[in-house]
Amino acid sequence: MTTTPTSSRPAVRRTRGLQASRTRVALLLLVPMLLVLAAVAGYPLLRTIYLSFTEYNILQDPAPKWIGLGNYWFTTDEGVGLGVLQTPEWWQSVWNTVRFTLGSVLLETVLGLAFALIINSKIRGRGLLRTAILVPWAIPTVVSAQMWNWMYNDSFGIISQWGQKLGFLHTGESFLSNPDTAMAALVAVDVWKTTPFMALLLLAGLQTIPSDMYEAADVDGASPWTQFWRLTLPLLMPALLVALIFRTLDALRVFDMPYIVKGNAPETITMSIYARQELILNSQFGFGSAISVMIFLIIMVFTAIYVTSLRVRFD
């Protein structure tokens, strides 16, 4: 049985006694940001809670109607479901948002680590390319999506007219206008504008791989197909599962790009268009609050099944 010197003890106590105030200066540095913090994001999103249980249009309404789960499942006496639950538009706009980010992450993953494996290579010029890589992302996402609007138009884009003279469009058709094409053509947007961040994210993961296991892999006759598979995709893991969620939470609440491009069209609307929809253009603050509220379910339970099930850590 060993016991610890009692010279050592006063040790251990001024190191436990350290740690303490340590702990104590951190928490009190934190106060302010959490002060902040609760007052532009708290009171909001409890704000919309509650107003996502009333009957409000502020046009009207001197004063929001507690209604309980109207909001979200109601139906009348003829038997019409007026619910958010309940209506075509919101599952249509759900649907949409899911293409959306399926296409658009997967793209995106795909290209940046491209990008970066490239980027992270031994070629010249990398550092022209690293930069010349950002421009897209660099670009306001409004300035980007005008110019793609302007390059899809059916009349003088020169998108549409490579499509016109290769057979895909009709005369006096766009990618835009054309219901089956629309959702690939916000998607294509969506890949030029935010590959970059992908890639970024993942050449920052690439960086930190040490460069001896490469001369490892060298020495033992690895092909680089082998060990990309084998070296490079396992290490990398951790940083790309990172960067999948971030930009997945991007893409489901998706508003800008969209409704600058296609406005709040069905074959497109997303979840966070038809929230603006209901809370800006028809003035229905207790509605438009249930869409909201049920986006932040959407993301909060994709997150925590994300984060649970791939074991991302963040540290």
Given for the second form:
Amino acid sequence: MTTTPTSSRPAVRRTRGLQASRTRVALLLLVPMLLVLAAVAGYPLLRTIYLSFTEYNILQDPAPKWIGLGNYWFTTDEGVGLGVLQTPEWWQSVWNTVRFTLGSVLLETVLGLAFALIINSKIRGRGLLRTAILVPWAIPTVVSAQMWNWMYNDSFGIISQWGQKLGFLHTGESFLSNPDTAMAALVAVDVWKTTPFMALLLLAGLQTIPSDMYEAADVDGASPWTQFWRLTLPLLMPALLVALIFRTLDALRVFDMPYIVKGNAPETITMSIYARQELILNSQFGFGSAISVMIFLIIMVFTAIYVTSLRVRFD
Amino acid sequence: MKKAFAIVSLTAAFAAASHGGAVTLTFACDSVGQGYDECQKGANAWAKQTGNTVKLVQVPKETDQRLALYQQQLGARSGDVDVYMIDVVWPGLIGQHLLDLKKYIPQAEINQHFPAIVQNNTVGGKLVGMPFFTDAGVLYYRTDLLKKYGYAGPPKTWNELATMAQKIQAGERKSNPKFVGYVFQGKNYEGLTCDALEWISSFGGGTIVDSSGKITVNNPKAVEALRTIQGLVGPVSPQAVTTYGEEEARNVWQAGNSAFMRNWPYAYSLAQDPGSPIKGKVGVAALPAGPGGKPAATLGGWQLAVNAYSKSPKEAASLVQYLTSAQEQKRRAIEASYNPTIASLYKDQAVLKAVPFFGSLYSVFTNAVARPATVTGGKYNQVSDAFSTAVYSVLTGKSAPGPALKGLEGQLSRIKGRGW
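Taking the form predicted on its own as the starting point, write out the structure of the form predicted together with its partner chain.
Expanding to the full complex; the earlier chain stays at the top.
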């Protein structure tokens, strides 16, 4: 009777000791990974934030010069605003990016859902269909962007030829060259390219819905329309939200496709293209870093809104 | 084991070879038109002569893109590329990362070149680039079409160009629906800065920023110039000219789909190529002038420079010396219509036979208008970017010339900040 508690005490101590040493070993094993992570993710991020408080032209200046918040907000004695937040080009790029994001994500979600539903239904040749819709996603962005650039070309591009034949465009005009349609033309490229990705994510979500629920709904006499709104959509919600977050954040960071197709034209310049313009072309590492930090903050705010207001669970 | 031995002996062989004097140079040259091939030919000739090897790298077509790439390499103090071909407006931007060529190339040879270009390439007493070829914007026209529509010669003013282009376009569209009157570089990039400087300067509207650093671009003559060109887009220039760089414009023109084109001299020999649809129908003239102004051509041109971080500066300088020599410049002028930077070559009979307009437009090339690169120094790129963006929004009709230039003035003073 009396031996039990005494014998259990060292046992507890032993397991505790074992747990502690296991934790130690785990930590030790994690250290290299954490160091690598700090080096490749933490350091660049912190350095960008640091550089955003400095004036630093990589070609001319020997070292960064601390100027505090000057890159964000600074008014000279003559009343000239020099900060990012006082720069109209910056706000132009923000507005363009927002328009691009809204347009492309909305269309991609609707089309992606439609594709996912079609592929998920038992139709003939759906294996082939599934492969076929993945093609645009499989082509590297640089290649597809250049391809579209040619299709939009005013003198030999197929899209402009159609547009000119059907009377939407004048001779020598293309959807890209008209500032009013340029953004829509870019959204079209992005929709073509990324809808498959959306469809794939949603298809994965659809396949987790058990089929007996639909059988039960059929027995209860629910129409396909009701089944979609009452059954499919609510159960698909988690997958849909994750897909939406992915796409929104991607669209807010978009650089390659619009840059290749349209360069830094003011009507389509995105936040990332503007950041590249200042960082790389103008060598303004301080000012460019401030732009990057602003992009980072904007994306963080979007993520926070999504995650909290929609109560997304990642587990 | 055998493999390891092979690797070791190969490495040893390479090491021995590099100690033996023969080096491999990396050369970032050209890619517009036949630029790459011509650079390759010249570099190969030098390599054969000296026993070294030259590796040519593929570079972006547009000058802004090239600059972005080179700035990254030089900013990181990388010696990966030994010899760079640099634009006429870059010495002030990247000069401190380039070698002083005075130490390697005899003064007598430097003195052969146009003094203005040598001056342009001298930064803080250092000669950072040897003149490779010079450039100025010229007007290309179709001699056959001018004759067909009853014109004796190329247009002298922008209004004349508009009238002629309109008439030719209207006539040609009947058989060729793709035909347009006039193409130029209207995309938002450095090329548009060159074109727009020509328009403004030919109206007497100055050079964006004057030599004392004052921002002069917001003036009535510049407004007038932009209004005139804005009026061309649509009626005689395709709307999509705002997506054209040098090569896009040349493609339209060389396919026989345009009456006039603004471009650099390199387009001449390509248009006169045996396979070209417009061979023998190509005329070259000075660009038109504004009312009361005189024709203006923007000074372009490229220099050869040696990376200050190069591991073989001596060989690199020797390659530069070879490629910028009179003999090589003559070959490039005859084979590919690149303008020499050596005055005597403009009187060379072989050169004049191959490219007749080098003689007749000599004064255009020697009196070309420089972009405000020297006065704006390290901020030139920002100035040029702001300028071309403002002009671009005028060309696309998003902005009227007056407000655009007023906005540009504000933006330029923001870039200027406390000084250039």
